[in-house]
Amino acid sequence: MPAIKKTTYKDHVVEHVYQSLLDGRCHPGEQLKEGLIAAELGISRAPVREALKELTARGIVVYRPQVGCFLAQPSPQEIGDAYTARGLIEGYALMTTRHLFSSADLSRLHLLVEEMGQAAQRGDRKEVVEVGDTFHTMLVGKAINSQLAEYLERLRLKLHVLFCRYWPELYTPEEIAERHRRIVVSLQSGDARLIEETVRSHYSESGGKIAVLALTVRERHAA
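Structure of this chain only, please, in the form predicted alone.
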């Protein structure tokens, strides 16, 4: 049985499903069966059931009455809405805490940008997402509004799964780094309006591109 890294078995199941999506071991539309997950992880069904409920709330899983739980296949509209929401919340959070970032913080953000670009050069989808998670978590980490933190966390995994799946078709490795570098530069400027607009644009651009790709994939499968 894999080592339990999280506080609870429920958290471990959530992480297990999330990592399976990032690794390509499972795919949108596939059914998730409580018994199989419980057996695979060596735990009871109760925490698996709790985890599936949480993943449903986060938009990773869809529950179909009398049928079961399936990995979500969000529509283009849902994708665009999720990215727009994340951009609005993160942009506001960073704008209001811009004065709390030290020179050491900014240097760390620049380093993460370089690491992201290097991972993209290697074509490592998962590492790009993981380094990006560290980057964006650092951007919003100084916000003290608990509601903002809750909404951001609800969107985090959903957007990571989508970006991991599509980013090689969206951006070159150089663009991956440059898009994130623009956020750090806006933060260094201290200009509240520029910071918010840069973050919102960052997310709306990706959301729009992923929505188009998702629609293309749907139409291809329907043909």
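Numbering follows the first chain given and starts at 1. This one's a predicted model, so the numbers in the text were calculated from it and none came from an experiment. Definition used throughout: the rigid core is the maximal C-alpha set that superposes within 1.5 Å between two forms. What changes on going to the form predicted together with the DNA:
- Superposed on the core, the two forms barely differ at residue 145: its CA moves less than 2 Å between these two forms.
- After superposition on the rigid core, the Cα of residue 16 moves by 2 Å or more between these two forms.
- Core-superposed comparison between these two forms: the Cα of residue 196 travels less than 2 Å.
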The other form holds:
Protein chains: 2
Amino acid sequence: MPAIKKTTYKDHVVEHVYQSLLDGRCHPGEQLKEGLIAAELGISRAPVREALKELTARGIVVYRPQVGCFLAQPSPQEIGDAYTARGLIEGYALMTTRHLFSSADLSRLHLLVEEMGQAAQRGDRKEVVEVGDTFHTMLVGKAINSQLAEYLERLRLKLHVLFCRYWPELYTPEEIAERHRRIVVSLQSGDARLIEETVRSHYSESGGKIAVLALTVRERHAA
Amino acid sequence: MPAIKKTTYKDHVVEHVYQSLLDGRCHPGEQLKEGLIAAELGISRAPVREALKELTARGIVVYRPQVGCFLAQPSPQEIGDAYTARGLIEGYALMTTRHLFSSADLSRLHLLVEEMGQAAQRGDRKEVVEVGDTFHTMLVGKAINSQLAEYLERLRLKLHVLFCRYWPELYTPEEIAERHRRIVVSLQSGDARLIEETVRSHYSESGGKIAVLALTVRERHAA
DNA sequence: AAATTGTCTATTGTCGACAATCGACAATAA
DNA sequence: TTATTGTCGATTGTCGACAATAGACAATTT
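Let's compare: the form predicted alone is above, so bring in the form predicted together with the DNA.
After this comes the whole thing, all chains and molecules, with the earlier chain placed first.
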């Protein structure tokens, strides 16, 4: 891994658009006009096009030929599907790597769960998301299947924006911690089926809730 | 769905490169030079770049910043992983949609298996691949999860090129038919676990064999 | 001789301009 | 009124040219 990362304008644009979405400066469904973004950043349209291509590949934006790029506005159905997919794959990944976790790893995971709960109680949203990321990264980090790992990362990025938008309305601090604790406990049990089932329900539950929330938001928007 | 598909130069290039790979005019690891391809097709580099971006997203080519694009040369490990991933997802998809298959569907599937076996016996490789595609499309066509369906399609395209290259060396005509018949039989049983397991082993078996074959080819090439 | 440095070439990264296409609106006809 | 057609502006698709960079090879130094 190189110490310095080589960066191009394209990478800058990708980050710019993604952050705009996270920060609420852009909204799902909105059209991303190449010329406009290029002007904003003081560059030409070429790297902007490259960046939009990449974001399209990531599923963050959708692309209509001869019309343009739009920020993805996943339907409740699609949101649910994406969470289900993540549950399926992450469950499988964790199941297949369950015996690679040392007791030190498990302690670390329990610690992260506590931190998460405390951060949630403090109302420190950013910290909750950050610790949550660390937690899931640790869980999946041992995954041996490169293809599934890659797809999982794509799903993570795609769902991240949804999660950041909605999670504070979904769970109490206690629930946040408890939900993640269940995963660690299942992992400790070493029971293959229990692990898969726990992870799947972890995500299908979140997915269902967020889908409903997205639906109400969409209806509100339509009115 | 529009009756006529709107096509751009980019789409043409994507198809050109993909076919070149299937037809053996290009080989894994080879660098794809934008200028060269543009000259070959009599167009400018811009649409070629777009096409290479898309192929990169599909995993057909790998991209090194400031250096260029190369036809993917998946390691045996990666090949095995891709097949495992496909087995996991396709097994799940078939398992969740098992009750959507009518007896007419099942008859059709059995018929396809027979056609496949006969084509294999005639040595009609193209027909075997075509029937095989129809078969798998029918199996997964009822999939309800949009995200998994999308990823499955990507995996299919990615593995297609490997499969076309190696399958005649892997199985006898009898085996070809028998392997697929097992899937239909498991589907008829309606047993969720059996279906998942059958599909998973179907792919992990192929994956393992192709990975080994790719390894020997690679060694031969290195010598 | 081996390692380092400098130069050169091929290839990608970026640019601004032009052409092609889409969507919206107005004008027209039934 | 309603449906069809024509025009127009905005946006993407494509182009050729230039700048920047990586990799190869030669020159230089130790």
